[in-house]
Structure formats: C-alpha cells, structure tokens
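Next up: a single chain in structure tokens, the form predicted alone.
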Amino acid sequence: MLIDCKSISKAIDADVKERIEKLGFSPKLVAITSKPDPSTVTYLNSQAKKAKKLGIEFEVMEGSTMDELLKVISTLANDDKVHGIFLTHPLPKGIDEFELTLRIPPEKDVEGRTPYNLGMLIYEKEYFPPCTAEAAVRILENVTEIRGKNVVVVGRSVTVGKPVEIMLLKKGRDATVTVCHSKTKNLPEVTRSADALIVAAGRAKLITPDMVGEGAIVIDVGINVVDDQLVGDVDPEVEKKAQLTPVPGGVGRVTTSLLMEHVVRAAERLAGKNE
C-alpha cells in the first residue's frame, strides 16, 4: 500500500497560509546557486511554484566563485526582509561547500545544514532540522505511534542519515534506532526485523521485497534516474507487503512544503512572533 504523502504535503501548506496571513507581509526565501545543471533548474522551479502558491517570495543569486559566493551570502544575511537562505547542492569543484554553510547565519538557515542547526539536534532542539529528514520523521508521525518502534535507517548522510536518527531518538519519539551503510554485514537481516524503514542510500532499487518485513513501513528518501525516469532506493514491489512512500510524489513533496513551512518560522521569530 502507498502511503498518502500528498495529504500530509496539504496539511502543511494549509499551515503555512495561515501563518503568513497573521504574519501580515510575505516572507522570502533565496537561493543559492552556482552552474547549476539541469537537475538542479528544475528543482529550483519547483521551488518557485510551491512559493508562489503559497505566498512565499522566491529569489535565485547565482555565483561563479568561491568569493563571489560568500559576498551573496554575507549580503544576504544582513538584508532583515530575507527570511530563508537555501544552498543548493551539489555545487561545482573548486567550491567549499561546507565553508559556505559556515557563512549562513542559523536564524536564516531554513535547510538545517549548519553545524549550528545540526548540533542543536543533539541537546533534542529541533530549530531547523534538515528538511527531509524531518520529512521521512513527520510521515512517519502520521503513519504510526513511533514510541518503542525497531526503525532501521539505512544511510549516514549528514542530511538524513545522521540528523533523522538522532530526531528517532528524542524523547517522546523514543524508537529504538539501527543505522546501516555500506560495511553493514547481513544487511537484509536486519531490514527485514524492522517495524520501519527509512532508506536514503542514493542506490536505484537496493531494497527489494525479500528485505521486507511483512506490514512494515518503508519510507523511500532516495531519487535516482534510470533509463531516464525518477526511481527510489526502494523496489516498487515492495508495496505488495509493506506501507510504501511513492517516488516522485512522497518525501520530496514533504521535503518541499517543510522547507516552506521553515522560512515562515524564521519570518515569526524575525517579527518576534514565536519563541
């Protein structure tokens, strides 16, 4: 059975329209790019789309250098009518990524990627967590009681792997968390005991039907392009005996209203009207 995504998606933008109609001004967002490819134009008009919808303003700054990179950056973390500044990503070689993460100030870092943001998770202080970590977390939250739960995550990426369990592990959610990569030994063995799965490998269809538990619950995090079409991490199969998030159209869609769902929090603590 696939799992609704595009309910969970509305419920936040529902949200989030109401939040700015109190905030009484829009909020913006920015994004930050350089070369991108074409993968990446297409993300960013998507981005553009769900903005516009829900009355988010969009902007995209593009740099060539390193240095001309950081300028964007520091310009934009001094302008108090930008909200949310999104890094986008992969970016060229030559490019340090990590150092430009440094230069996003916290407060305006809606993608959860600074160390800030990132270490805040350890004290169970969820400012602004990575977006689809949170995203495979609140499908999950609408899917199950996770409390008690035996959730295997498979992937250490500082985007999901990494950030998604230790938000498992908060108290309140306390589920009882395995993480997996690619030294994992028996890897089916330990899949197949899960009460929930999380996969964010980056590899098209690692997670067949006979990894599965029977009623398992299996969010896919993974988007891979095989013979030109978008497939997951996990087998479509896997739908015949476990709850399945669909790829295109689940965590991504999630992934995106959340995003949204963050420059509007960071606009509420900017008017002072949230904590």
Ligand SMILES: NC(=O)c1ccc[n+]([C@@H]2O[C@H](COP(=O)([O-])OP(=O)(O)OC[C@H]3O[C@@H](n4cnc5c(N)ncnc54)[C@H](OP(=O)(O)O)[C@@H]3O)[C@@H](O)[C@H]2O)c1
The other form holds:
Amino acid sequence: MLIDCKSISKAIDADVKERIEKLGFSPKLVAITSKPDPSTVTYLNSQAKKAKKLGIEFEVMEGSTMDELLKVISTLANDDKVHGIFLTHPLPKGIDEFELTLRIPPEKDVEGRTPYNLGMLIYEKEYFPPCTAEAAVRILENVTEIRGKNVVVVGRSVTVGKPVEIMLLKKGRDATVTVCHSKTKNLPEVTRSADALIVAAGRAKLITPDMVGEGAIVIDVGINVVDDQLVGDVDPEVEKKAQLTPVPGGVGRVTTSLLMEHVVRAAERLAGKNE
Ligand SMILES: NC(=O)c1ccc[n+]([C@@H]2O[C@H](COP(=O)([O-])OP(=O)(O)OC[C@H]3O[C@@H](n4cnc5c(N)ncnc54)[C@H](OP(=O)(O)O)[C@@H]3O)[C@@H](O)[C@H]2O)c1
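Which structure goes with the form predicted together with the ligand, now that we have seen the form predicted alone?
Below: every chain and molecule of the assembly, starting with the one above.
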C-alpha cells in the first residue's frame, strides 16, 4: 500500500498559509547556487512554484567563485527582509560547501545544515532540523506510533541518515534505531527485522521485496534518475507487502512543504524579536 504523503504536505501548506496571513507580510527565501546542474534547476523550480502558491517571496542568487558566494551570503545574512537562506547541493568542484555553510546565520538556516542546527538535535532541540530528515520522521509519525519500534535507517549522511537517527532517538519518540551503511554486513537480514525502514542511500532499487518484512513501513528518501525517470531507493514492488512512500510525490513533497514552514518560522521569530 502506498502512504498518502500528499495529505501530510497539504496540512503543512494550510498551516503555512494561515501563519503568513497572521504575519501580515510575505516572508522571503533565497537560494544560493553556482553553475546549477539540471537536477538543481528542477529542484529550484519546484521550490519557486511552492513558494508562489503559499505567498512566500523566492529568489535565486548565483556566484561562480568562493569570494562571490561569501559576499552573497554576507549580504543576505545582514538583510532583515530575507528570512531564509539555503545553499543548493552539490556545488561545483573548488567551492567549499562547508565553509559557506558556516557563514549562514543559524536563524536563517532553514534547511538545517549549519553545525549549530545539527548540534541542537543532539540536545533534543529541533530548532531547524534538516528538512528531509524531518519529512521522513514526520511521515513515519503520521503512519504509526514510533515508541519502541525497531527502525532501521539505511544511510548515514549529514543531511539525512544521521539526523534521522538522532531525531528518532529523541525522548518522546523513543525508537530503537539501527543505522546501516555501505560496509554493513548482511543488509537484507537487518532490513527484514525492521518494523520501519528509512532508506537514504542514493542507490536505485537497493531495497527489494525480499529485504522487507510483511506489513513493515518503508520510507523511501532516495531520488535517482534512471532512463530519464525518477526512481527511489526502494523497488516499487515492495508496496505489495508493506506500506511504502511513493517516488516522486513522497518524501520530496513533504520536504518542500517543511522548507516553506521553516521560512515562516524564521519570519515569525524575527517579527517577535522586533516587536
Ligand atoms: N527526497 C528529498 O527531499 C531528498 C533530499 C536529499 C536527498 N535525497 C536523496 O536521498 C538519497 C540519499 O541522499 P544523501 O545525501 O543522504 O546521500 P549520500 O551522502 O550519498 O549518502 C548515502 C548513504 O548511503 C549509504 N549507502 C550507499 N550505498 C549503500 C549500500 N549499497 N548499502 C547500504 N548503504 C549504502 C552510504 O554509506 P557510506 O557512508 O558507507 O558511504 C551513505 O551513508 C539520494 O538519492 C538523494 O538524492 C532526497
């Protein structure tokens, strides 16, 4: 069975719209990029579409050298009319993504990529959790009570795997978490033991039906392009024996909605500070 992620995303969007009306002004989000590849352009177009629909101002700024990008970030960091900043990923060779991330003020880091916001997760404070990790956890919470469940996470990246693991361990959520990576032995055995499986490996159809337990919940974070088609990390056949998020229209859809929610949250905080 497919998990209905559209309704989760719609509920977030409705809340965002209501909060923007209360704010009385349009919050602004700026994406910073450098020589964007086709998938980045597609990603930016979908952000632009969603922002427009919700009443959020959206702008894309480009730089081709570290100096140019550092200047862009510094300008945006000091502009009170800009509430959220995010860097597209990946950036071209020669651009130090980590160095740029360090310059984003945590209160405008709506994608939750700075060491401050990632560090907050360890303290169980979700100031701006990384949007994709938050989307995966939000979907899982929507489908089941997480407490005490055996959740297996495939992938240990800074943007998805690690933050998902920390968020699931948070007191109150209380999952028992196993994290797998490319050196994990007997991956199918581990994944089969999961009540819920979150897959963020970036390997098309890595998870096949024989690797999933009957009735498990499977959150497919992967986005891969195969023969010009978007496919996840999970074989769609898994839907026949488990609850599965679709690709496209699953985690990605909820991630975009949460990014916009973070922009509104940033604007609310700033408005509160200025009152
Ligand atoms: N839906 C969204 O909004 C969204 C947002 C961000 C990313 N994504 C997608 O999510 C996927 C993961 O992204 P990412 O940034 O986390 O990727 P990443 O940085 O490349 O990390 C991939 C992780 O998967 C592990 N892995 C790779 N092959 C494996 C295998 N055969 N068995 C077990 N583990 C394996 C790697 O292990 P090692 O650490 O050992 O190398 C690594 O930890 C990509 O498809 C990406 O496009 C989607």
